[in-house]
Each structure stands twice: as structure tokens, then as C-alpha cells.
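First comes one chain, alone, set out as C-alpha cells in the form predicted alone.
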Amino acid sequence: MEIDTGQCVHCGLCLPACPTYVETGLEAESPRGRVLLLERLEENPELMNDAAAMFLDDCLGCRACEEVCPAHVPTAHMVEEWRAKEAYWPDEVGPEGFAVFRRISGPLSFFFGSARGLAWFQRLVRWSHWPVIGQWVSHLRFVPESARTLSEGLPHRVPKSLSRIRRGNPPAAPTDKAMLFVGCIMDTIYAETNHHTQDLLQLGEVEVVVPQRQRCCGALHKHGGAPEVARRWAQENIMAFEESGASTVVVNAAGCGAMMKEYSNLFEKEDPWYARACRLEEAVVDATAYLASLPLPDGAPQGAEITVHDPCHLAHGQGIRQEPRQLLKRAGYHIQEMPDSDLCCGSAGIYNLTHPAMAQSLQKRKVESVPEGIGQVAAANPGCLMHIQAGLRKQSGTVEAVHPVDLVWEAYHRQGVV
């Protein structure tokens, strides 16, 4: 995708919606500032300084302004294109974010671009529990500060295995054959979520695969500036669909699902991989929204009331809010809505990573905005999982974070259904 700014009528609706804007009230932070920004740049490159290189990199990639946006401007896709020309500036040239993301960049090629660095990862996130190989852990090179903060959010028993090794029972009569994307922290840090959703796909008479071939979604290097690592590994998990025989790819975090309905700009029109990336993008169907429209029963009501997160890749970037609700409904849960939310917890990839100021900040206001007397809340992705949980142990350690399916899944469990 090209930059183009040409679009953008600066109307100011985007401004309410923008994570950044509505935190700092900065013209700068919204992004009609970021369009007017990029629009300058293109004309006169030598106008670029660590203040306009800041404000451009402190967009969270939420789309929430595109979602609003009534000329239809790719705002936080043009600051991806954007990050992807200037993110291997020299290492003192730029803003801090970059510089993180420089450091920890080859280390997530490693950790996530096999089975056997997901192991590793694994390895080393469930080590970081341990007092002494913890603090080994926290102060390894290519660990950023930040993330001992984020390291707060984790489960309190990290899986030891990847959640990809699992087999399951198969239905007698499937309906349909799908191809349950495991993902990367969601087969290491949350493999239990995964063998949670098979279970419910299963009850569901759908036939499940997980092939070995696949690979992280590489939407942490596409929002980074590295998309060579994502059109890499989206080639290889358009290899595993094509092998699997599956007619869907079910997905249960809302930031690879978005991430697997765009591979095919990842590729030139022209190339071959274009059309296959477009038969992918067909069959990605966001988890919550598969388990919604499949046959499964009611379940009992449950005692404690819930409330949801909308992630911003789930509400903004696949249009997906309802789905979520009317499952967890359907298990018996009471949903007592918070405001604003689908507004942006803050972590946002590895945003929380490489401004961590901002991340807080929003971060703090997701946490404030949980109803009282509220037991769970439901994010449907790792990434939010994390940080919001992070968040509500500073805040109560009381109320936990927790993924729909999970929570359906636990429903059913405990009337014996799964």
C-alpha cells in the first residue's frame, strides 16, 4: 500500500476515537496530525526530526480512526508503510521505539519463526516465575525494561508444552473441516486457550487439523517496520492451509486474524502468492465468531457477572463485536458492559514494549474503566490478555482477565459438556 494522504479531508472525526489524541488532546497525536505529517514528508523528507518521527511512531495501529473515517483514509497502514522505510535508521537517529524494536526484532525471528524457538520462548517465559532464574531471565540482553512490567500480566502456570503437539477426538459426523491457527503466544503462553477452542469446535461437529507447518501471523514484524519477516512466514502458513484440506482457518486472537485477512498486501498483484494469499484471507474466520454460529447448547447461568474488552483488531480491524457476547450469553454468562470499550488497552502488538509511557497510560484507563463487582473480563486476544491482567493486579488482584473461550469453555466444563 502506497502513501497516500490525499484522501484525508481533515474533518477532525477521527479525533474521539484516536487512542493517543484522546490521552494527550495533541493535534500532533490524532491522526489527521499523522496524515498532515506523512503529507509534508512526502514533499520535503529533509523536514523529518526526532518530534515528527515521535508522533508518527506513537500510533497503536488500532484503526479505530479508520473505522470512523468517512473518506475511508489507512492512516495506521500508512504508518506501517512508513515505519517500513525508516525503522533501520542508525541506531542514535530516530525515536525510542524504534530502538526497541531494533533490539528485539532478531530474537522474535528466532522465538517465534519455528516450533523450536516457540519451545524455547516457552522455556524461558515459564523460567521467568522462578525467583532466581527469573531475574536471569528479565536481564537477558535482548529483554527490553518494559517488559518486567508486562511480565506482571502473565498466568500464574505457564503450559510446558505447545499447544500444536495435541490431538484430539475427532466428530463422528463433521460438518466442516477447519484448520485451528494456533498462533505464537497463544501456543506457548496460552496453549491451554487453544486446546480449549478445539474442544468447543469438536462439540461444535467440526473436524479440526492444526499442521505443523505453520508460523507466527508476523503481524508483530508487519506493525514494526520489518515486513520481509511477515511475507515470509504469511507464505508459509498459506502452505499449511493449502496442505491442510481445510475449508477455514479459525483464529483466536484478534490480532493475528486481522493481520491473516490482509496478507494479500503483502504481495504484488502480479505475483503468484496474491491470489493464494487471497484464498487464505477468504477462509480466516475470527474464533468467537465461528463458535457463535456453530450448534452449541445453553448453558446453566453462571453466578458472577463478566464484562468485555473489545480488542482493537477484533471491533476495528475485522468489524467483530456482537459474536463474542452472544457466545459467552449462550453459556450463561451476564455481561455487565464497560465504557469505551473497544477503546485501546495499550498493548497493542508490542506496543507496550516500545512506549511504555503511553501503553501505562492507556492501560490505566482501560483498568479504571471495569464495572464494580465484576469477576472477569473477556479480551479475545493475547496481547490485551496480558496487559490488562498486568494492569488489575496493580490495581485489586481481585478481577482477572480472560479469554471468551476459556470462559465458555469452563462453563460447559463444569456441567459436564466438554
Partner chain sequence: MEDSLIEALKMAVGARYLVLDPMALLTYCCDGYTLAEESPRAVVLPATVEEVQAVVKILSAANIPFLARGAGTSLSGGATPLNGSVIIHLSRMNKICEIDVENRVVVVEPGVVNVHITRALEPYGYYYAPDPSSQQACTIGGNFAENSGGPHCLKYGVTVNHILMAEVVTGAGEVVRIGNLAGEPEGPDLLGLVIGSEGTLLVATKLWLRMTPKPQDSQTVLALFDEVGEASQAVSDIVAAGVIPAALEMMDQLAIYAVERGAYPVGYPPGLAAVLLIEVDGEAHEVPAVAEDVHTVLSAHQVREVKMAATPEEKARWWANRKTAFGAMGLISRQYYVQDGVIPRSRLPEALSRIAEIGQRYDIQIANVFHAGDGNLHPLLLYDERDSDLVERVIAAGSEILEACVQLGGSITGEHGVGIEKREDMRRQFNDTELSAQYAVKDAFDPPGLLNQGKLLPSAPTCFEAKPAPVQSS
Contents of the next structure:
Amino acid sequence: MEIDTGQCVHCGLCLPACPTYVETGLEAESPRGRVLLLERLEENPELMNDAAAMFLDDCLGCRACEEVCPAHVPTAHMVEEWRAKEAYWPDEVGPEGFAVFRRISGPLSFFFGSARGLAWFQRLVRWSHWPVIGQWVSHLRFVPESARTLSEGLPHRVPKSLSRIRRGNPPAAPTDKAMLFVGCIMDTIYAETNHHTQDLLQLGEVEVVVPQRQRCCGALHKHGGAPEVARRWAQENIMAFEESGASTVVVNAAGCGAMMKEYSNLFEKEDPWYARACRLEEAVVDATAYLASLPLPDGAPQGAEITVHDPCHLAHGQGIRQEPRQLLKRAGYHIQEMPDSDLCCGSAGIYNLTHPAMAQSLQKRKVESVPEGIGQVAAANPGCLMHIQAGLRKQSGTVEAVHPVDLVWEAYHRQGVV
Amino acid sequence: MEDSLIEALKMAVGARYLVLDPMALLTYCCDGYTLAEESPRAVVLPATVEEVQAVVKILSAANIPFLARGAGTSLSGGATPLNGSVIIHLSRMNKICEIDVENRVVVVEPGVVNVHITRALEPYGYYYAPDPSSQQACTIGGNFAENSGGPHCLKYGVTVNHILMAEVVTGAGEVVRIGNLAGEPEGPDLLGLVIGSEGTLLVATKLWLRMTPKPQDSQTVLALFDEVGEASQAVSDIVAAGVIPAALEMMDQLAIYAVERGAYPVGYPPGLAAVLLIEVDGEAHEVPAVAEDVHTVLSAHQVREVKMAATPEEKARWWANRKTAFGAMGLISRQYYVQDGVIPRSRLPEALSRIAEIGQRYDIQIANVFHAGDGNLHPLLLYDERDSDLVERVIAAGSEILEACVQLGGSITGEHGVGIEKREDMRRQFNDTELSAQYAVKDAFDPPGLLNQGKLLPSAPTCFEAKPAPVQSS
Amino acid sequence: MAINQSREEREQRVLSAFAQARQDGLRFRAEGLGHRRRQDRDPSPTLTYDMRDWDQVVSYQPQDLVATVGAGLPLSHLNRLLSEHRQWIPLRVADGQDDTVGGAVAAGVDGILRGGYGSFRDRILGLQVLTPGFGSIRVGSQVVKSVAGYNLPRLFIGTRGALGVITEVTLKISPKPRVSHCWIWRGPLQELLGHAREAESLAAPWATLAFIRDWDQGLALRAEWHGRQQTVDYLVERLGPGQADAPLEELASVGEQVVLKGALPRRELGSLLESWGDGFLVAEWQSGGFFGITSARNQAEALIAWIRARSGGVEVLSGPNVGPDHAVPLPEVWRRLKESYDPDGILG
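May I ask for the structure of the form predicted together with its partner chain now, the form predicted alone having been displayed?
Next comes the full complex, and the chain you just saw is listed first.
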């Protein structure tokens, strides 16, 4: 995609939707400001300076602006293109975020590029909870300082094995055959959520397959400015899907779902991979949306009230807002809405590692908008879960950030349905 | 800017909230009106009235022009800095301070987004009535400056009818309250005067707004026409039948084409010449009766279809489709130039055919999407800034459309303001003496002329003297 | 006689009167029907100019709901004309007096229908004004919506001709309601407040929800619904039969009494009704607008101070202009405006 800012008529409707504008109040930190910067830099690259690079790189890629833009200006996508072009500036130059990404993109590729790497990642994360060893882990060279605050958001118990197993109770007469996309963070830190997703799919009369060759969706690399890595991994996932014989790909991480729904953007139209990517795109569904469409039973009313955070790549990226709520309500939950539920929490992939200050301001805003008396915050994306959880722990409250699938599973589990 | 001045401004708002980087300043070079551009000298982001006051005092002592800016959604250049002005960006002053249900008053800072006020009032059964189409982004301070309207001002009035009291900072840096909680002026209505003064008289730092009870019910009627003339006649006939709709909007063929490709397509059938969108609201028994009347009036015309919104979602969709029409122009044209002339409602058919004729003569595509109920036209002249000949034709055609509006007994601007854009067009509507009387207002509030320079009044060669010679009678 | 004169000729006569006032050291005052005369504390010799021959209808297009008329035209005459098209100006001042259109604008009057139809000042779209400083100028516009330039009409509404003489007024007109129906309750304040709240919870906006405190300090609530039969039927079912129409209270001649008009925040209206003392008061519940007569100067002074202390707005509409004066915000601005519009200070 080329950077074409021509569609922007400068109407400004995007401003209040943009978390960095809301946070700073600066036009340059707004989508309209970024489009203008991109436009002028395209005309005259000499204008580039540190400030401009920072304003552009501060974009979270949350796509809230794209959703409200009457002219569909793909601002977040344009910033991504810009990053891909500029991210490999010589060392010591460019925004801090670039440097952090350069430092961690190698380890990211190693850990998330294979099942073996993921197992190591899971081990390290588990160790980070231990005294002494945890210290050592968090001071590994490739672990950015910002990751230490993020580790506050880890679940107390990190699973010991990956989630890539088949669970019992397959449906007798399945109505659909779905591939469970296990992801990277979901496959390791939130492996249980993947198990729960499987259980609920089977409860909804869907046959589940879990191909072993699948891997990380590549979104982190794509957003960070390394699309070539994303392309390679996308090909692996496309093959995994084709071999699985499934007609649906169920994704329970909003970021992965949004990424996979755009896999074709990674390939030229003439490339045979393009058509294969398109077929995968059509098969991808978000787990909460898909589950909401299945014949799951009505649950008994749950005691505590919950609230729902709309992950950017679910609400803005995939237009999914009502489905997780429907699913939760059917399982018996009462939802008290929080204000600005679709304003980015600051997690934004690895943004909280590359831009810790902005990420923490947004985290604070998010945590403060959780209404009084709420027991759990539902968030259908691993990045949001960890980031919001870290924020909630800072508040020293008892509120937990939980994936809606886990909430629904627990409700049914208490009733003995799963 | 001098170092001492920079230091003083840093002291006033904090170093973090003084912007001097050229690329950061560049992003403030215009608002929704893109035909004039200039980077500001600096941008300051105060958080309190005291900070605004301090900044204004520093700037006025140094004789540096300045202007306040909200979300910069103005369509006439009201928030574009000229002559090396400093921008006082009020985006950090965005708190809703108090909701006084008993008195029906909501107190807000100027940087609050219009629709956020309505959202905050919703649990109490109230809303803030003026709803400019940019309401999801535009700020109440900007609405104050521009006296903004919107689709619903046909029945509920514009911004000036909904502001009761204001805390303002004058050009000299004095903080004053104008008005009272009852919205009842004593003597000269200075509040009514400064609302809509486009930031040329003072800077508002806090506003007391009227809360309007939410109507019990509302209904939207949609009419699809094969002919523009029929649609505009229907507009007059609805009002002549004694109905004051809450909103009465019209879109023509090209506008429909654009919005159907935008964020909220309705699924209008192809080949329509015009769509009328009519909202009636009020007491629950009243609404169906009035909607039925509207239906009857519409059906008496040559109309392809008349229908009522079946669900709240459908209604919301129709309105979202209409409200994002300007932005959607980006889908069919690189740029658009929107005019804002007003004509008496009864001259609507004539005005629309004149606009069409002007478009043909200049070879310009013109889409119309506007507040038909109060005769407030919004012809959108489509262009591409890379075609300089086209740009010139667009500007000339725009000016000619305004001339036509004035000839038909109307106004050059209904709600977008004069700004930079229509300064010279003011002469079409007012003669030199009348303009002098306007200059006297500017001079009375801002004798050194530092506030929002180059806006609202024509650049004035000779005839404007601040203190006119008395008119001698014969 | 008036009909044969062009506007220019009539304007010339007013300008000549300006010149004469300047020459003779007199204050110039334009007057209509004279109901809103205010006696200043230090009266200066005045040249009173009768505006009643500015009584023509300059333009009226029923479809536009806009009319431009001479300032001297009585509202009752205008309404007679408008009623032929089922339209009207819903200004009903509580004392039942007629006003000329220009007089109503200059005195800043409002009526009991303000809650339902909005304030009278919001109907004023444009004015033709004669000012000593600039001569004849048109301010505002002749369409329902215009933001071209400063909102100059606001300088002439309620300022009693201090900056210029209004000669023509362009007004927004309303359609007449299909039906109207009226309920009147009498009783103690708390009971009436209960009725007002109930009425508001059933339907809104009412044409008026007016509390009336009569000369004998008896209280009544007058609720009028203007709209459709369907609503009236529903309201009759809930509130009782009511009546199609009822006359407003008859008022005795005003004489030396002080007439006050203004508005209060709603929260304070009950207290105002309780503390008015001797006299007559109408207070509209939805808008906070009130109109009151009090026979004692010191009581009027106390009321004015009381109202201002509660962030209300109040002015003497007619009778002796008792203090205290409110502090004009931005006095320097007003002084400079006055210097431009009336450089010789001949206007009151």
C-alpha cells in the first residue's frame, strides 16, 4: 500500500477518538496531524526531524481513527508503512521506540517463531515469578526495562505446557469444523483460555482441530516495521489452515484476528500466496463473535458485576462490539459499562514496551474508568489483559482482567455444563 | 520569538505545554478550511483560567497576536493562525465541572467535545441541544466562538440560545463573568454579542449551558425523490402545514453517492435525485400525529417512497449517514469547498437551480447536503488542489453562490462563520457604514487588535474608522 | 399619512430630531405606546419622538415564517394579520398590555409563553436602526439563521434605545397550535409545585406553567398545552378536565408602582413566590422568567438585590427606576461602544 493522504479532508472528526491526542491534547499527536506530517514529508523528506518521527511513532495503531473517518483514511496503516520504511535507521538515530524494537525484534523472532521457542518463552516467563532467577530473567539483555512493569500483569500461575492439545468431549454431530488458532502469548501465558475456547466450541457442536505447524500471526513484527517476518509466518499459518481441512479459523486474540483478516495485504496481487491468504481471511472469525452465534445454553445469573473493555483490534479493527457482550450476558453476567470502553488501554502489541510513558498514561486512564464495585474486566486480547491487569494491581484492588471466554467457561463450569 | 518571552510562557504553562518545534507547529497550519495555511509562532496548552490569563497578559504586553483553538474543525478558517499568531490550544481544558439538574445548567470548560456533554447528561434525561455535524469532535469553546448550529437548530435554536453565562478572558488579560445562571441579560446582552464573534473579542474559559429535557419520543421520516424541485417544494409545504420539525435535511444525488460509500451506508436505491430526512420530536402522543402529517404532505408530492424509521438503529443509521456527509466527500474527490449560504426557505427551488447553473458554467461538480428546513445551504464544490485552474474556478463559483444567496434575501453564512474565507464576501451583505458599526465592536473589545487577526471583517482599505464622524442631518 | 412617506423620508425626520436634540441639549427618546416608560432618578430634559407611524408591514412571507415590520406596529395588529395564515407571535406579557414591536424589543420584554416558545429575544433576527454615529444601518439578517459578522441586534435588545433607534424589526414567526387547553389550580405553593412537576413529567414543553400570585397573595398555577388533540385528551385524562381557555388575571393600572421583569434560576422560583410581598407576580416554571409589580420602592430595591444575589437577572420595566444598579461587565467596552454609536451622548 502506498502512502496516499489525499483522501483526508482535514475535518478533524478523528481527534477525540485518538488516544494520544486525548492524552496530550496536541494536534501533532492526532491522526489528522500525523496525516499532515506524512503528506508534507512525502513532498519534502528534508523536513524530517526527531519531533516529527516521535509524533508518527507515537501512533498506537489502534485504528480508532480509521473507524470514525468518514473518508476511510487508513491512518494507522499509513503510519505502519512509514515505520516499515524508516525503522532501520542507523543506530542512535530516530525515536526511542525504534531502538527498542530493533533490540527485541530478534529475540521475538526466536521465541515466537516456533513451538520450541514458545516453550522457552513460557519457561522464562514462569521463572520470572521466582526469586533470584526472576531477577536474572528480567535483566536479560533483550528484555527492555519497560517489560518489568508489564510483568506485574502476568497471571500468578503461568501454565507449564503449551496449549496445543486436543481436549475431550468432541461433539457427536458437529455442525462445523474449526481450526483453533493458538497464537503466541495465548499459547503460553494464557494456555488455559485456549483450552476453554476449545471446550466452548465443542459445547456449541463444533469439531476442533489444533494444527501443530501454526505459529505467531506476525502482527507484532508487522506493526513494529518488519513485515518480511510477518509474511513468512503468515505463509506457515496459511499452510497449517489448508492442511487442517477446517472451514473456520477461530481466533481468541483480537490483535491476531485483525492481523489475519488482513493477511492478503502482505502479498502482491500477482503472488499466488495472495489468493491463498484471501481464503484464510474469509475463514477467520473472532472467538467471541463465533461463540455468540453458537447454540450455547443460558447460564444462571452470576453474582458479581463485570465491565467490558473493547480491545482496539476487536472494536475498531473488526467492528466487533456487541457479540462479546451477548455471549457474556447469555452466560449469566450483568455488565456495567465503563466510559470510553473502546479507548486504547495502551498495550497495543508491544507498544507498552517501546513507548512505556504513553502506555502507562493510557493504562491509568483505563483503570480509572472501571466503575466502582466491579469484580472483573473482560478483555478479549492478551496484550490488553496483561496491561490492564498490571494497572489494576498498581491500584492494589482486587479487580481482575479476564478473557471473556474464561468468564463464560467458568460460569458454565460452575453449573457443570463444561 | 525572544528568549525572554519563551521563558515567560514556559513559566506560565510549564515547559511541556509550550510547543515550538516547527513540525509540531506545522500541524496547526489550518483547520477544516484548507485554502489558507500558516504555521503559528508557537502553541501553548494552558490547563486553567489562570494559565490562560497569564499567557494572554504576556502576549498582549509583547503585542503578539493570538487566538484560541479547540478541535480545529472550523470550516471557514476561524482556527487558522495568521500574522504570526500564537495559538492558545484549549484541548487540556476539557472537564465537565458540574451538572446542576435542578437549575438545568451544565458547567463545562471550553475544550469539552460537544457530544460528550450530551453523553454526560443522558443519565439525567437531558441533552445539549445544538448538534453541529462535527459534534463528535468539535468543542464547546469552538461552538461558542462560531455560534454553531446543526440539523436540530431548526426547532431548538443555535448556540447563542443555549449559553447562559460565560467566564472569559479579555484581550487585556482580565477575567470576567458575563451573564447569569438564569440567562437573563441586564441591559446590553454582551454575552449574546460575543457568542459567534469567532474569537476576535475574547477567549471563553468556562461556559454555563442550558440542559434541554430529552423529548419523550421522536420519529424520523425519510422521503426519496426523483426530482430536486419536488423535494424542495415539499420542504416549504411541511413548514406551511404548521409543522416545525426538529430537523429537516436534504441531500442531492452526488451527496447520496458519496455517503453511500462512507462509513454508514443506508442502502439508498440507485438513481435518486434527492433525499429528505425529517425528524419530529416531542410529547409521546404528539409525535405520531405530527409524523403522520409530514407523511401526508410528502405523499402529496411526486415522491418515490416515504418511510418512517422502524427501529432506533435504523434511525441512528440514517442520521450517521447524513452527519458524516462532508467527510465522505473525500471518497469521491480529493478536496471539497463547502459554502454555507442561507436563503429564505420559500426560495429554495430557485436557489438550487441557480447553484446548478453556476456549477455548469464553471464546470464544477457540486454536491448539496444541507439544512433545508432553515434554508441553510451547503453546496460542496469538489476539486483537486493540484489543478490550480480548477481551484480558481471553485473559489469564483463559491463567491457567486454567496452573491446569489444575498440577492435572494439571505446571508453569506448560516453557521460556519466568516473566518478567513468569507471576509471579503461580507461586503455583499453589508454596506460600508454597517461594516463600520461592526468594526466599532471589535475596537471596543480589543483596541490593539490582537485577537484572532484577519478574521470575520473585511481587510478594509479606507472607509473603516474606529470612531466615526457623527452623521450630520441636513 | 405614514403610508405615503418613504422610509428615507421618515428616517430623515428622525435624524433631524437627533440634530435638534443635540442642538438643544436634550435627550432623545423614541416612544411607542408608552407602557414601558421608566422614570429615571435624575431626569434630564427629553425630546420624545413618537414612533407609532412606523407601522407598516415591510415584508411577510408565510412559508418562511419571517416578517419584517415597522417598529411602531402594535403586536396586536401584527398578530391579527398573521392569524390569517394560522401564524402568530407568541408574546403574551403578563400584564396583558399591548406593545409596539420596536418597543417590545427595546424594553426587552418577555411573556408567560417563554417556556414553551423560547424567549422573545430569540425571535429577533434583524433590525433596521438609526444611530447618531453611523446613520441608518441594518443589523442581523432577514433569514432564520445567520452568523455573518457580529450579532449586533443583541446591542439593541433591552437597551432602551441607548445606542440607536429601532425603526424596523425582522421577526421569526410561529405556527399557531392546532389546539390549546388550559388547567388552573389554586392552593398553597407546595401543592402547586407538585402539580407543576406532575405536569412536566407527563408532557413537555408546556406553552406555559405559570405561577400567579395575585394582589391578595392568592396563588394559582396556570398550565397551558399547545399542540395536538391527542395530547390534550391524554392530559385531560390525567389532570382533569381543565378548560379551553381562560383570561389572564386582570391587572389594576400600574401608576407609581414598580414593574420588574427578569428571570431566576429555577431552584429559586419557589422562594421568589414566597418572598414577593405586596403586589403581583407571575413566574414561569420552565424558563424561570418572571414579571412582577410591587407597590413599595424599598421592597422593589430589596427584591432586586435578592434576585441578583441568586444569579438571576432583573430590571425595572416601568415605573420609578429604583436601584441598585447592577455592575455592567466590561464597562470600558460599553463606554467605547456608546462613543461610537452615540458620540454626542444624545440617546438616553
